[in-house]
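Shown next as structure tokens: one chain only, the form predicted on its own.
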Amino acid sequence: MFKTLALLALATLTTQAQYNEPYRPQYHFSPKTNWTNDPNGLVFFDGEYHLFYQYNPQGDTWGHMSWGHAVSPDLIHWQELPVALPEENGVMIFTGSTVVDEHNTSGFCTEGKACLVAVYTGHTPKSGASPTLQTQNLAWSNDRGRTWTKFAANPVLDLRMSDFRDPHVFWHPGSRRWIMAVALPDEHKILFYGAPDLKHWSKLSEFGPAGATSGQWECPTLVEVPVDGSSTRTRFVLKIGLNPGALQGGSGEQYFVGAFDGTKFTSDNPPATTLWTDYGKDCYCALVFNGLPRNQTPVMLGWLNNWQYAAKVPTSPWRGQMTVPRQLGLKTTPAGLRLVQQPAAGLSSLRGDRFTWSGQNVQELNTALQAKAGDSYELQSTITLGDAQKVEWKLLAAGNAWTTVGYDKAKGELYVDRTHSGNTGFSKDFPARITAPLPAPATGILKLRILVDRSTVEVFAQDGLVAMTDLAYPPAGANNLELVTAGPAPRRVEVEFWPLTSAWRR
């Protein structure tokens, strides 16, 4: 018994040591070692959230793509498991979905129980006279995702194309069949297929081109989202990745709001309308969890990086991490329905002692914050602007290094400035002042929720109506935090601050 306890204690200490490297996020998922990019196959099953992800078991740059695997009881505390779907016979495992086959439509489930079925893109690189080939394939698990079997009759969908990928699959009760949304990247189209059994797919319709089309379309996700918190009123959101050519350069994502009747998606807006899920540079291929209880708000999680510099970011022994899980909703605005995002509720379990402050004396606030700041925390501020024209939070600051989250009322823009954030020289595309449109609020009140986690900054403005996600690599000890104003001071500032403990300390 004592030997077992000693081994468990040693394993815990080893995990903590591995998850305390410079820049290692403490409550954003990252694998212990090696490269990761897109999340894959997000699903809730038998009391566990499953996060699969693009993973290179052999190094910290892109290659040998396989599905890594982690599970969590709460979307915050993750346990990394062995690789679920490895590269095999020269076929890499690209992005896809996992579904819960409750009624054994596939024939893969045993003992009268539901099983997990993965639908993924198989990527066969060009070889000699044979061009690159991307096809859609199946694998299944009857032991809660711990071991997987690839379907012997793969592929189940093959258009003989080099760019045909990233299937998002879900069950549509109205038409009593599985629906697949899959991208034709170069044509800027999403194809919709239907199947009764996950094996025999028939084309239903297509969507696009529309919105932003300056790069390849990837990672589609179609999800039904509640409107204004209603339990009965919903619309569908079709989210599509764009790389390169996104708003801030490199990779980014847009979304469309509309209706899906089991066959066709119809956008509520004109084709030229472009709506962005995240205005930062570092949120890509965000997917939603399948299998959630019917009364649970949709939850989305993305890759926190950008293809412009993903292979150069200065982290070791891992490279790549995920955003915090985000709960989704739609809000009625004068311009129409718009997506709102908020960090998943489980994040509050990491909160330490709460600090609150309200008043007008910014110097007094900053003095109080010096004893509270750190490198992993949650900051909520409600600022009654009054005559103030510009307000800025300086984060992860020390000496000549800082990252700024600010608001310019005259320009009507929210911004993140990381040009002075520390280590920026690894890519010409990294140092940037990144902006999002945010007209002066009619109430005169600016609401910001900011998550800081060593090398990540996620900003949710006006209750999640605008999201901005950005990496930053500050120098050691850059833990200072202060509010800076230009011109007249705000009429009132209200602050709530919580240090966030590490999700890896068990």
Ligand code: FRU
The other form holds:
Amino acid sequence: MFKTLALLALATLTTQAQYNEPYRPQYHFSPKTNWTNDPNGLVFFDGEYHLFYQYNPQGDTWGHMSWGHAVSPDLIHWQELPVALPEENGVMIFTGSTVVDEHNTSGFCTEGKACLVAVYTGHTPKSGASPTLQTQNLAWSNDRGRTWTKFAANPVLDLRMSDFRDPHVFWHPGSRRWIMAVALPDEHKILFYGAPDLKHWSKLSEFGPAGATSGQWECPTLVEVPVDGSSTRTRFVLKIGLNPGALQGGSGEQYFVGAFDGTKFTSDNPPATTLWTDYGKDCYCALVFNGLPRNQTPVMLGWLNNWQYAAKVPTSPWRGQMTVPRQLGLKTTPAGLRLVQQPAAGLSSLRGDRFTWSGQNVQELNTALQAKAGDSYELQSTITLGDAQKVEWKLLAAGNAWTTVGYDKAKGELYVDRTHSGNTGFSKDFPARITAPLPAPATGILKLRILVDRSTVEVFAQDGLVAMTDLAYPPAGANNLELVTAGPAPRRVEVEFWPLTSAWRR
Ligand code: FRU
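The structure above corresponds to the form predicted on its own; please give the structure of the form predicted in complex with ligand FRU next.
First the chain shown before, then all remaining chains and molecules of the complex.
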């Protein structure tokens, strides 16, 4: 009895120490140890959310790519499980999807129950005279994702190509078949395939080149998204990763809004229109969850990093983390339909005591905030700008270090400035003032929702119309937070602030 209790206490202490290292995000998923990049196979099944992810079981840089695995009851508290799909016989497991095969179309499910089927890219590196080969493959699980079997007749799709990857697969009820969107990175094309059984794929159509094409296209995701909160009006969003050459340098993501008829995706906009899902530097290869109950808002989650410096970020014993899960919508704007993102509702379960303030005396606000300082929190501000020219939140601040989230009215620009954020010297591409266009709001009201988590900053402006996701590595104890304004004071400032407790402390 005492021995069991002592072991339990030790396990708890170990978990707490493991998730409390410098820079370790407290409510974002990161693996206990080692390297991660893209999220993979996001799926909700039998009351659990599954997060698979590109994982190196052997080290904290890219290599031996396998699917790591974590599960959660609420998208916020994650439990890491053993590696789901390991590299085998020199074939790495690259990015892909997991689907719930409700009606056993694949023949993999047993006992008349639904099973999970993963569709992933098998990557065989170049060896001697044989060039790199990327093909699409299957694996299945009949025990809620705990153990997996790779299909003996893999691959199920092979174009004998070196760059052909990242299948996004979902069930299309209208055409009663599985649809796969998969990238031809160098051609800047997304190919669409259909299959009745996940095994026999026939080509349906192609999309691209369009939008931004300065790097490889990777990680396509096609998702049906409600328009203006309607439960009946929807439009499709095709999201595509671009690396390098994205808006802020290195990797980033663009999207197209349009129609999908079960065969072909048609964009609403001319091919030259380029829309970005996130204006920060650090959101890549986001995926949406399959298997969500019908009528539930789509939820997306990405890798919170950038290939420019992902291998150099100063964290240990892990490298790489995910964004918070985000609910997606489309909003009608004068320029057309635009993606809106908001943190998933479950995040509010981590909120501690709420602090609110409203008024005009910013100094008074800052004095009140001093006592609230911290490094993992949610901050919402609604600022009636009046004649104010610039408003800036200085976060994760101490002495000479701070990170700024600001708005410049004259320039019509939202920005995250991390040039003085602390440890920035590990890559020339890291220190940056990162900007997003945001014209002065017609209402005169600037709304910011900011999530800070030790080394991550996610900004959702104007109810999620502009998202910016950025890393920062502040010195220990850089917990100050203040509002700085330039020009005349804003007419009114309303603030809500919650410390967010650690999702790793149970
Ligand atoms: C994107 C990516 C994918 C690939 C995976 C390999 O970050 O390059 O295209 O499947 O990472 O780890």
